[in-house]
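A single chain, nothing else alongside it, follows as structure tokens in the form predicted alone.
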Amino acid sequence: MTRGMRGVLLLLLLIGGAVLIGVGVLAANNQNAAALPEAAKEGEMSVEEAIAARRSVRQFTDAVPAERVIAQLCWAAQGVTDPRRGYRAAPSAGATYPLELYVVTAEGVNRYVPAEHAFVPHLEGDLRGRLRAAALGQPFVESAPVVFVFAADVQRTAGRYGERAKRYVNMEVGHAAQNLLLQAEALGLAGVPVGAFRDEQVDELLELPERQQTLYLVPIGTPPAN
């Protein structure tokens, strides 16, 4: 064997053994996870009876979704659609996906794993007043009964595309969040896209891994009647 096969096979090892590692570390963080009801891929309102409806939305009645709802409002905003190459259902630059979406309710926060389609349990305990604090105080952040949380990871999206990576990362969570929006309103929910909060407090309050970093809120819930 030749030197430079030696060279190509090592470096062939050494890729196999980071995917390996990769791949374990995956699943030990993700062992507790629980599989989530099916998403529907078909519904009873167009996309243009959703766009025409769709307003934002600061007030909400008690009713809690159920979970098969939670669960299509996740697949809407970062699930998988394309299960052979792993493509998700809001476009991604490169397709390196550098966001993490995370699920507020009374009983404590989950962080949605889109391969899987499943939640994993993050947090114990209701957060939202908590977080409607951090979010300057804004009363729908937790009177709504689900809250979900854009978080992203820019460097995933910056190994690619290096200064440019923020502007996508920017753009990605505008297209996961007009999905979940558009998909709320098709449920006969609604909700609110909010931006004004304090970014460190939310990413302490929420335990994000240390290169992630909160994007965007959007409290959903059931519009009151008129």
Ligand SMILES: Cc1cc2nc3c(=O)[nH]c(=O)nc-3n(C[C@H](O)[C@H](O)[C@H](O)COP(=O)(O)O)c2cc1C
The other form holds:
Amino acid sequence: MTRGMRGVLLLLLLIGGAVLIGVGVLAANNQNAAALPEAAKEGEMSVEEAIAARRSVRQFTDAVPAERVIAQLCWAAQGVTDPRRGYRAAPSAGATYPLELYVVTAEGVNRYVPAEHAFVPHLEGDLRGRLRAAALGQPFVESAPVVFVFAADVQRTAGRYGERAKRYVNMEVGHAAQNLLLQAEALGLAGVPVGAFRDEQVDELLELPERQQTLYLVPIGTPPAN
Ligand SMILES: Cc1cc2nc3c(=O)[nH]c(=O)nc-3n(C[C@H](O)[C@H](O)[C@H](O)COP(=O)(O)O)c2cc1C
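Having looked at the form predicted alone, could you now put up the form predicted in complex with the named molecule?
Complete assembly follows, chain above in first position.
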């Protein structure tokens, strides 16, 4: 075997090893994943009706959305809609998928795993009061039965787009949040996108991995009857 061939072989072994480690880490991260109810692909409200009716709502009844409903909302925001390629409900620059979706309820915090349409338990306990404090005291961040938190690992997109990645990721979270809000509307729910919060305080509260930063909070619940 020539020296060149040995070099190529070594390189292939290294790449193979790195891939195996990567898969192992991913599998370990998602070890406790609990499958969610399958998302519906049709509903009772047209997209035009949902767009026309959507309003930011900051008051909610005590009703807690069922797991099936929360799963549907996660799917609309980040669910996989093309399993062959892993493409998701919201567009992503270069399909680099930098977003992570955390779901905060009275029970705790779950992380949504799009590829498995599953939840991985992230934190226990009701963090909504402290989330409200980090969101400058906005009361609906605590009173909403569920708060969707979009975080991002910009590095995933920066690997391909460099400096421009920050801009792309901010655009992307808007797509995902709008999907979420329109799906909420179509299910008889409502919410409000919240951009006013202390970044580090939310990142710390949610114990995000170092590479992730919170970008957007979306409290959602049942609007009071008019
Ligand atoms: C980027 C962004 C950040 C926002 N942040 C907040 C917020 O922190 N608190 C809040 O009550 N509303 C927030 N809103 C909601 C706006 O106040 C709301 O969209 C606007 O008043 C128009 O009303 P509509 O959503 O019913 O059309 C935000 C909206 C956007 C797009």
